Every structure is written in structure tokens, then in C-alpha cells.
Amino acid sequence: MNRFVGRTVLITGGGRGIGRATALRLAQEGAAVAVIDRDTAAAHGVIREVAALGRTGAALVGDIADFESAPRFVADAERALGPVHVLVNNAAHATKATLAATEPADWSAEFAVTLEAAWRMARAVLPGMTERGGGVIVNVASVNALLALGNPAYSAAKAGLLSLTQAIAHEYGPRGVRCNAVSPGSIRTEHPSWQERLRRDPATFEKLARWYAVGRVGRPEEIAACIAFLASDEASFVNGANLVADGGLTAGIAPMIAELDGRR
């Protein structure tokens, strides 16, 4: 497929896991990809892996939870590539489990790196998407905004990209920009709250499975498809949603399931 020809792609947190997927992906279907990392080598690594097959790349190193930072981005990224037409937000900080552990340095951390960015370079890209006509922005949310799993301050966060994934799609709908989220269940990747929990319990994903209806958890190119869907002219009528992709996480209590029936 080629649904990305012609257009630009700016990712948050794109050196690693989903959004390098992405990259990936999109660059795959023809996309210019920007990717936003604060680690340089993963940044250039990616961009590395795009040209590889065959389009052009920016990597653009820093902390989008620098409050001035988005702007700069998104001048940076289209001096580079070209306008605009896609942001995927996809760059979360996740770190304290519990609500007793969460101090309020760390509540502010999260929700300036997973809400806060998100909105500020929303802010960025619309008046430019708005201007031409039209863009597409899709923000990676979890299923942690839909139900109590664990790290609060992250997972509220999440609720809130949710709600401003609704306000943007309202807003904006009429002047051309598609809003959209997608919730991914627990996806492998090189998250350090991830390398966490493997250095605890080396089967932690393993143990995970079995909550999960596919009997397995995702991977970030699962979800990279998804994204490129929502950001696609496939979803053109897709505006204010959010697709959940979680193996069937939230349709169900996969053991408490088996237990009721006996099949433990």
C-alpha cells in the first residue's frame, strides 16, 4: 500500500517500541517521517531504518516536556520534510505503580510528558493542518484510561488524551482535521517501566497472557497498523473514536471466565 505518498509524518517518543513501529510503517506506505526522541541514537537509529527503505527522515532529539519545545518541533520537522499532514502522540511517561508511591513531582512528570505534550503539539500542527485544509492526528492512548491497572498518575493521563482526542475531533472536524486515539492493551516493548518489571519476574509477559482472549500480548507493529489505518483516507469517516487494541482485554475476565466454568 501506498496511502502515505506525498505526505509527512511526525511521531512523539518514535525512537523506540510503538512509535518506531510506526515510523516504520508509515515510511512503508510512503511517508516522510519525522520521529521526536529525547535519545539521540535511537532517534538517528530509526531514521536510519527509513532511509533504508527508500524515503527521507528527520530525527529530531529532545524533551517534549519542555513547554517551548512542540512549536520548535514542528518548525524543525517541515523545514526538514514539508508540512505537516499527520502527528501521531505516542510519547507516555510511566513510572510509580501505586497511588502511595506517586509523589507529586512524579504525577506532574506524567502528565506533562503523556497529556501535556500531546496538547501542546496539537496546538503546533493545527493552525498549519487547518490552513491547507485538512490533517490527521492520532493519539496513542491505553487501556489503562478505561480501567484500574496500576500506575495512576499514567493512567490518568491517558483518560485525559481520550477526552482531548474528543475536544480536537469536535473543534476541528469542520475545518478538515480528523482526531483520533487508539488503546493498546500490554504490548512488548523496550518501555523502562516494562524493563522493570522483567528484571523482577523474567515471565512477566508470559503470566500476562493469560488475562488476554488471544492468549498472548500485542506487539508494536499491531498497533502501528492501527495507527496507519487512523491515519489514513481509509478512515476518513473515523473522527472522535477510539479503537481499542487490546486481544480482548476489556470484553471479558478471561480467568474469571474459566473459573465460573470450572476451567482452571
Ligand SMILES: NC(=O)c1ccc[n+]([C@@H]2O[C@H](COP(=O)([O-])OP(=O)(O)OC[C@H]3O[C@@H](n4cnc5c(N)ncnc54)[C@H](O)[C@@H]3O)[C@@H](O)[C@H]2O)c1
The other form holds:
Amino acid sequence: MNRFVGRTVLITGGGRGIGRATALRLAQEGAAVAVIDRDTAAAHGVIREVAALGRTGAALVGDIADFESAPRFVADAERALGPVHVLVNNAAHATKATLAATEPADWSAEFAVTLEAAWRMARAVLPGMTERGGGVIVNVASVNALLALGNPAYSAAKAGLLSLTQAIAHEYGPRGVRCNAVSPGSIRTEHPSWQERLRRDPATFEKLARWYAVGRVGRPEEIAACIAFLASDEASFVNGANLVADGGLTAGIAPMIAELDGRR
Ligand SMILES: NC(=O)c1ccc[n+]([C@@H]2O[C@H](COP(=O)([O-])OP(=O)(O)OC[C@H]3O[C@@H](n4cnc5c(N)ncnc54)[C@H](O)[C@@H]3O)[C@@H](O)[C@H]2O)c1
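Please give the other form, namely the form predicted together with the named molecule, since only the form predicted alone has been shown so far.
Below: every chain and molecule of the assembly, starting with the one above.
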């Protein structure tokens, strides 16, 4: 597929995990890709991989929690690769597992990256998109936006991201901009919260499998495929949606069903 030939994509947190997989998927489909990451080596590494696919790319190093940087990131991406057609708000910040452990500074920091930076980035690309008659924003939310799964500040911010998705879809839809969300279930990445859990129990992902109707957790490439669909013209009538990509986690309570059936 060549759904992104001639298009420029800007991805926050594109240096690793779901962001990296999205950068590579969209580059495979023809996009020029700019990634923003605070990890210099990771950002440049992904852009080398993009180049190896025969596409142009730009590594933009910085912290999206530095709010004033949003217009600069967009200007730098456009200087390097031309007008941004697709923004993927992917970076997020999750530290505290419980409400009891969450201090006001944690709440602010988790909201700053997970929600406010996404709004700032959207705010920075929307004028150009509307001027050019269109564009697409994909926000990476989470199943944590839908039910209590721990990390309450992060989860509340992700729920806010779904609301922001609807607000952008409604206000900017008439001007040619579509905005949708993807809500992944557990995805095998190097996200710090997974690294911490894996340190405690190396079998974490295998143990989680029983909660998933498909019998396993997800891969970054599976979320990248959803983002690619929503970012493409194939999703031309999809606006304000939340695509839940969770292997059936939120479709039911698998261990409860197993218990009712006498399988456990
Ligand atoms: N992995 C999962 O199980 C899972 C589940 C649901 C939702 N998500 C969401 O998917 C997205 C990506 O998650 P992941 O697991 O791939 O994460 P990850 O930690 O593997 O990668 C995130 C990347 O973002 C960068 N980053 C983080 N904060 C940044 C900041 N302030 N400024 C610039 N760069 C920053 C990191 O350096 C890293 O390269 C996040 O929004 C996350 O909430 C992940």
C-alpha cells in the first residue's frame, strides 16, 4: 500500500514502541516522517530506519512537556519535510500506579505530557491544515481512558484526550480536518511502567494474556496499523471516533466468563 505518498507525518514520542512502529509503517507506505523524542539516540535511530526504507525523515529532539516548543517542532518539521498532513499525538507520561501515591506534581506532570501537550501540538498544526483545506490528527489514548486499570492521573488525562478528540473533530471537521483516537490495550513495549513491572515479574505479559480474548497482549505494529488506517483517506468518513485495539479486553471480563463456565 502507498497511502501516504507525498504526505508528511509528525509523530510525538516517535523514537520507540508504538511511535517507532508508526513511523516505520507510514514510511513503508510512502510518508516523509518527522519524529519528536526527548531521547536523542532513539529519535535519530528511527530516522535512520526511515532512510533505509528510502524515505525522508527528520529527528526533532526535545520534550513536548516544554509547551512553548510545539510551534517550533511544527516549524522545524515543515522546514525539513514540507507541510504536515498528519499529526500523531503518541507520547504520554505515566508514573504513579495509585491515587494514594499521586502527589499534585505527579498529577500535573502526567497531564502535561499526556493531554496538554497533545492539545498544544494540535493547536500548532491546525492553522496550517485548515489553510491548506485538510489534515488528520490521530491521538493515542488507552483502554485506561475507559475503565479503572491503575495509573489514575494518566488514565484521567487519556479520558480527557478522548474528549479533546471529539472537540477537534467537531470544530475542525467542517474545515477538512479529521481527528480520531486509538485506544490500545496492553502492548509489549519498553514503556517505563512496563519495564518496572517486568523487573518485578518477568512473566508479566504472559500472565496478562488470560485477560485478553485473543489470549495475548498486543504488538506495537498492530497499533501502528490502526493509526495508519485512521490517518489514511480510507478513513475519510471516520471523525471523532475511538478505535479500541485491545484484543477484546474491554469487550468482557475473560476470567469471570471462564469461572462461570467452570473452566477455572
Ligand atoms: N504500551 C502499552 O501497553 C500502551 C497501552 C495503551 C496506550 N499506550 C499509549 O501508547 C503511546 C506510546 O506508548 P509506548 O508504550 O510505545 O511508550 P514507550 O515508552 O515505549 O515510547 C514512548 C516514547 O516517547 C518518548 N517520550 C516520552 N515522553 C516524552 C516527552 N515528554 N517529550 C518527547 N518524547 C517523549 C520516549 O522517549 C519514548 O521514545 C502512549 O501514549 C501510551 O500511553 C501504550
